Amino acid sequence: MRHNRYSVGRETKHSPIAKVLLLGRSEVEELLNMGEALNAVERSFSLKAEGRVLMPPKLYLDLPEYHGDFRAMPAYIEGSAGLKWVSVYPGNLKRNLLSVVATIILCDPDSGYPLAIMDGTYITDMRTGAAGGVAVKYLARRDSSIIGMIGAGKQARTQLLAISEVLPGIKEVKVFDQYRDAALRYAQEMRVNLNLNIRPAETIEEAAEADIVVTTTPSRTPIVKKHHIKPGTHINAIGADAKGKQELESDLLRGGKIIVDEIEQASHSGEINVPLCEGLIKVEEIYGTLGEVVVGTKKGRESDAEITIFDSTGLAIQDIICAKLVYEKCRGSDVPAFELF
């Protein structure tokens, strides 16, 4: 029996197609950086806009008695098929546990055999941050220099990491969290990591007075109001990922140019889901998808005064394209695998 940090189990004389890589979080972290995630996620948007992916709707398994849910996210993209199985338990934070835990199974579509089983929690953080970075690249004003972060959790970290990769000239980052200690920790940590001027904000309104506003909360009550946002602002609305969640006031959405990652998914679980259900906006009023903007079939920002809003729900194709990259980099190192069947 041979082991190394990328695998467990035994090797056999069977075809290599039957050997599966097993990758934990530390291995995935080594094999995927934000620059790579940005390129992969941008490509996934392009391929989707061109109709070159398969991605059934996200399936929810709600367990209200346990105050959480599971989500099954299958997809096929660029010769790889896979599934992300992810749980969302907000109450875990009080138990010193991760609130989002994900596993990705990457498969060979030619044989149906699994190629890798890997941690998906880090990939989820990185690809969601990368999606926000792609949105900023195409939708924010190029002279944007003030960033307002509302929410100071893990996703706020990868959002800022991605934005710093695509936007030069960031002068100030303001962060608000309902727990001031969290905002202080965020400011201290990210100041060191990114060498940026980052400070806690006293109120949501103070944080929202920015060129780019990023919301990463689990709120079910709108916390960012229309009067908080000045003309020319770009907003990444990240937190709403299930029915009933909403971070932005409906009047703010009605007055902005709304770009979604995927219209069907956003309609039932994204930032637009509540105002759609309430009849305050219509599907026809959604400007388009980020993929359409990336490939040029829809224009991005058209003036310095318009308010652009990216409604990010997270797509399985983003997970699978990043998992494929991790797998290919790992295989390139001639790592032994284990026999699953």
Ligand SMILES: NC(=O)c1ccc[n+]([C@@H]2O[C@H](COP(=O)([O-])OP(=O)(O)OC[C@H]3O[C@@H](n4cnc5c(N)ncnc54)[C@H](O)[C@@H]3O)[C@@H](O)[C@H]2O)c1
The other form holds:
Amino acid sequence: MRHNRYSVGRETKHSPIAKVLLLGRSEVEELLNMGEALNAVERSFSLKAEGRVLMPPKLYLDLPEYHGDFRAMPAYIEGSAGLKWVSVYPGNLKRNLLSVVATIILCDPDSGYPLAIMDGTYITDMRTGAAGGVAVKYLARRDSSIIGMIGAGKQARTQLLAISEVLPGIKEVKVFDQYRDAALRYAQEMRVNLNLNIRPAETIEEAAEADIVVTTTPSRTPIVKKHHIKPGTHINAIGADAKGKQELESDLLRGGKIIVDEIEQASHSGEINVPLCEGLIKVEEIYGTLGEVVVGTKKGRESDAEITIFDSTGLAIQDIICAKLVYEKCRGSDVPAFELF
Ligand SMILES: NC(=O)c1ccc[n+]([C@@H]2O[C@H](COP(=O)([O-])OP(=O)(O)OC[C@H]3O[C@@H](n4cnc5c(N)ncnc54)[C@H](O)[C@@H]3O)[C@@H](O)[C@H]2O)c1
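Hand over the structure of the form predicted together with the named molecule; the form predicted alone is what we had up.
Let's see the whole complex now, leading with the same chain.
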């Protein structure tokens, strides 16, 4: 180890203080599976509901001239502090690039030093899928068997992976995307990966006629209408995670039981942000948070007829709890570490 004024003779309980682990996508992928992500994310919801985490609101750096934005997402959870720095560039798809790209810095709250810098893109996909899985576990009808996917990109993949882990008895998955090719590719790939009966749908309406509907598009105009959704459906509204984004018609939200991941964040940038701004729904009409349902202070689904809507914006605590899991698993292994200071 290089000796300098920061590192001489000082160690934390985690690692030599100046050594930082550098974890690329392939390492992170190997170290985190969906079962683990589901447990970690469910736990993060509980800890949030019990007031045992710190998570200031996301900070947005909007760059409209580049058609994208960056977000800084800090959090403290279970002895780990960290930051996810993530960009969302929907137009990247046309350039054959990822539209969501993230890096996580995991730090030791004892010394304030960084422990690891890792790919956060895979963690974002996995923890978002896991949040959807937890929502389905607590809010969907247990006899749900038809899934409608709207949007066939990255998030759609981990959403279905997570749902398939929490819901036995999936009979059919229908997938709609603005690009038929994308829906076809999704159906082919997920059929092989999950051994499910998956087919492309011709219209949003066709995909939305399901027991569970998952929306994962960056749409800024509501694409799922109230009349598309039958009583008893559960919806995971994932795509809206920035001001001005909206996938569900406001009337649909008004008639449903809305459960958010975090009230302040969802009000600013979730599925409810536009109808709230337009005065079409009020904050008091939001039923509660998924964390409250997980810890049992609020009931989840109360009848087979109600429409439940999970408004997911994505929480930094989910990223950091998953990053910590990855870090703990590879500590002491031969993953590259370098001296940052
Ligand atoms: N809630 C969260 O925690 C969270 C986390 C990550 C990403 N997101 C958001 O989810 C959305 C999707 O992210 P992704 O990584 O899957 O992106 P992606 O680019 O991989 O996939 C998006 C898909 O939606 C399709 N699409 C776009 N507009 C559509 C429309 N009007 N109708 C039908 N299909 C349409 C695109 O063709 C594409 O296949 C983005 O808005 C992103 O910001 C949310």
